[in-house]
Each structure stands twice: as structure tokens, then as C-alpha cells.
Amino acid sequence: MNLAELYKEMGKHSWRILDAIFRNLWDYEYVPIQIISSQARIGEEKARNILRYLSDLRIVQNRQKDYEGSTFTFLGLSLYSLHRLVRSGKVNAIGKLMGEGKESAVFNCYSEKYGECVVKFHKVGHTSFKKVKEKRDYGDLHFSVLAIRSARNEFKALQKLQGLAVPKAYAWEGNAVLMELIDAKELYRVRVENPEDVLEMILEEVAKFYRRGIVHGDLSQYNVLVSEEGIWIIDFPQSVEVGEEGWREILERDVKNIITYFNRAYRIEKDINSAIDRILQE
């Protein structure tokens, strides 16, 4: 996925087409060509030709069934979200792909305002959104909206946790979250010399998150970063607020996951229930 090269291929009419699709994602699984043409202020036949071109670039997906309409691919939504970050003056250059998984793709980038950063493009929605079916006249809610909600959820959680051991969150647009670059490695990739101290540091952060009203929701060795300077906890799209339905069970699962990892990797014995009680009492 070469976003920089694709970005150069785009002209003003293409961006206007994508603007129109984005504005209507919440109402249509595939946005009708008539709406795209009208809102982009481009003739219908010209809009159709541009959409064919964008489809060839795998930026949009066009559909003829029932009615003629178009929607984003993951690549297209990410490109458009990057465009919004550029347009708002938050990003000035996009770099290489740093990592890609089932739920996100992460690129390094440069911002004149924030310096070297990372931009994370969300692929799928928050777990609780995956079964959501919001009926519309033209079909179910598109995955793009779920990815946008996922990015928004992570950005809001990071904002609430600023000052703690999480990346600084700078901006959110579409399925993209712009955040601080952390120079550290995932916990599962390294062998720490002081595992008892590291586990305690992680649990202390979980307690601080709880006091701010946030539960991570997917805590594991894969989203804890470590370096000589300390630890950071990342990846918050599945976070929930304290008080939401099921938050206590989610907190307990987070604590169990991380303690189980340290027991398996370092043979550290720690009572899960005592750790949870301590978090809730702090």
C-alpha cells in the first residue's frame, strides 16, 4: 500500500468525489452515483468515469446491483483520511509502512507541527460494532463507518489518558489517528531483565487508566511497548469507559491476560483477584 504514490495520482475532481462518498457513508452502504455527482458538482458521466478510474486504483468499489453506487475500499478510506490530515495542516509527509495487522496499518509520517509521528489507519470496527446492523434504504452500514468509529474510540481514549504511559494523540480524521512515535519494542519481542518490576508498572498504569475512567479492553504482550526508559501501552480501539455494560469483566480479562503472560514467560506467580482488587481500590 503505497499511499505517497497514490496521493500523487489524485486530482481535485477525485478528491471531490471522495468527499461526497465520505459525507454519505452513514446513510448508504454504496452511495448512489446521483448523490455523488450532485454533491461533487461534477456531471454524472464524468463522475462515472472518475469512479471507474478510482476503482482501477482500488480506491473505491463500484456496484451496479439494485442501483449504481460506490463506496471506499480500506485503501481508499485510508487515503482519504490522510488527505483530511494533510488538508488540516496536521501531516506534511507520509513515510513507510511500519507494521500491518488484522485491525490496522501503521505508517511513519512527518508533521511540521508535531515532528516525527505515526499515523494508524483502522481496518475494522470496535468488537462491539461487528454485529451491528443498521438498516438503510440502500443496505447495511458499511465497514468504513465501523473503522471510523474504531479510530474515534481510540483517539478519545488516548485524549483522556494523556500524561500517562500512552502515546500522545494529536488528531483524528476518518479511520486515521495521528499520534506520537514511541521508540520501543513490543513486550513479546524482548526478554526484560526485571520482569517483576515491568509487570508492576503495567498494573499501575491499568489502575491509573481506571481512575481516569478507561479500561483498555485488549491488553496483552502485543500492545505493551518497553525500552530502557519505561513502558507504554498502545492500541485502544476496543477500550470502554468505566460504567459501560461489561466493563468489570473486560478489566478482569485484561489483568488476567497480562499476568498469565508473565507467568508463562517468566514464571512469575501473582494472584489475579488480588491484583484486580488493588486496582479497584486505588
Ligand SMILES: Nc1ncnc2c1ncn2[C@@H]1O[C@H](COP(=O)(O)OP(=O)(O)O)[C@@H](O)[C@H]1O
The other form holds:
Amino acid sequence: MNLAELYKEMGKHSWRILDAIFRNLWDYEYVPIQIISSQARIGEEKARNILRYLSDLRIVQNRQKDYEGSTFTFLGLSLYSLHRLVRSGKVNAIGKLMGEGKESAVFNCYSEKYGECVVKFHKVGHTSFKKVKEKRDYGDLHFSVLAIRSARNEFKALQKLQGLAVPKAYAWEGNAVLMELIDAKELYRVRVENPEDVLEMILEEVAKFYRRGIVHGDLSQYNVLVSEEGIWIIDFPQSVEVGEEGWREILERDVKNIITYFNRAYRIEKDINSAIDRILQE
Ligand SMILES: Nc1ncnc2c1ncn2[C@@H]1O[C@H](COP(=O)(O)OP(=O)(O)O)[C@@H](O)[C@H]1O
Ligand SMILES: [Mg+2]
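Form predicted in complex with the named molecule, following the form predicted alone:
Expanding to the full complex; the earlier chain stays at the top.
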């Protein structure tokens, strides 16, 4: 996916149509064409043509079943969220795709305000126990709403953890989180010289997160970045607050995962239970 090229293809009418879809995502999975047309202030026939064009570009998905309506694809929601970051003056240029996985696509970008950054576009929803309950009451929460929530959850967690070993969080729009670029490699890709110290640093960070009321929820060798300068912990969409249902089991699982990795990769013996007790006592 080349966001920069696609971005240039978009005209003022296309953005207005995407604006209208975005505003109505919470009420409709497929936003009716009449609503799009009236809120975008574009006649229905012209709106339909633009929506066809956007569908050819894989930005929206149109549906005729039951009624005529449109929704975002992952690409479309990401492009639109980027547009909001640009419009608010926080992003000035989008760069290369740094990595794309099952759950996100991460791009380099440049901001006059913040310098070199990354934008992380969320693909899926991470629902904690509390939110799953809400989901049942709410009916069908579709991909866009879940991805947006997931981005919000990550942004909120990063904000609470500012000053600790996490990327600085600059902005959240749609499914996009704008954050500091960390120049370091994932733990699983490197052989560290001082594994005991690195494990201690990670557990110390987990304790600091806990003191600020946050549990990571997906701590692993894939979500720790390391360099000569130190360590950073990334990837917070599934984080929970201390006190939320299940938080303690989630914390225990995080600690177990990381200690198990160090045991497997570096033969370090560390007692999981006493590591957990130490975090909870602080
Ligand atoms: N702030 C960042 N600085 C540098 N690289 C990052 C940053 N955030 C994410 N990445 C890169 O993108 C990859 C995916 O990001 P991550 O937040 O772990 O999302 P996912 O849920 O897809 O695993 C990371 O493994 C890392 O290589
Ligand atoms: Mg990750």
C-alpha cells in the first residue's frame, strides 16, 4: 500500500465523502448513500460515481444489499485518519511502510512539530473483558469502530506512561496513533550481551507501569525494542487499567511471557512468582 501516492489522488470531494462516512460509522456499518450525499453536500449521482472510484482504489466498500451504503476498508480508514493528522498540522509527510502485520501497519513520517515520527494504523479491535460485555449490549461493532477504539486505547495508555520507557505519544485520529520513532530493534532479533540486566530493566518498567495503573497485556520479545541506549516497550492497544476485570491475570501472563523468553533464549533462571510479588509490592 502506497499511502503517499493514494493521498495525492484524492480531491476535495473525495475527502468530504470520507468525512461523511466517518461521522456516521458509529451508527451504521454501511452508511446510506443519502446520508453521505447530504452531509458531503454532493448530489447523489455524483456521490455514487465518486464512491465507485473510491471502491476501485480499495478505499471504500460499497454494498447494495438491503440498501445502498458504503464503509471504509482498512486502507480507506487509514488514509482518512492520515488526512486528519495532516489537516490538524501534525503530520507533514508520510514515508515508507516500516512494517505490516496482522494487527497494524506502521509508517515512517515527518512532522514539523515533532520531527521524525511513526504513524501506527490499527487493523483490528482489541476488546478487554469490560468492552466485550459492552459489545454484546451494543449489537454489531464493526471493524472500523473496533480499530478506532484500539488506537484510542493505545494512545491513552501511552499518554499515561509518558516519561517511562515508551514512545512519546503525539496524537490520535481515527485508527492512527502518531508517536515518537524509536531507533532500536525488537528484542527477538538481537542477541543482547547483558540479558540479566535487560530482563531487570523490563521488569522494572512493568512495575512502573503498574504504579501508574496500566498493565501492558501483550508483553513479549516482539514488543520490546532494544539498542545501546536502552529498552522501550511498545504496542499497547490491549492494555488494561489496574482494577479492570482480569487485570491481575493479565499482569501475571505478561511477566511469565517475558521470563520464559529469557529462560529459553539465554538460560536465565528467574522465579516468576517472586517477580510478580515484587511488582505488586512496589
Ligand atoms: N514507535 C516506534 N518506533 C519504531 N518502530 C516502531 C514503533 N512502533 C512500532 N514499531 C515497529 O512496528 C512493529 C509493529 O508495531 P506494534 O506496535 O508492535 O504493532 P503490532 O500490534 O502490529 O505488533 C514493531 O514490531 C516495530 O518494529
Ligand atoms: Mg507488536
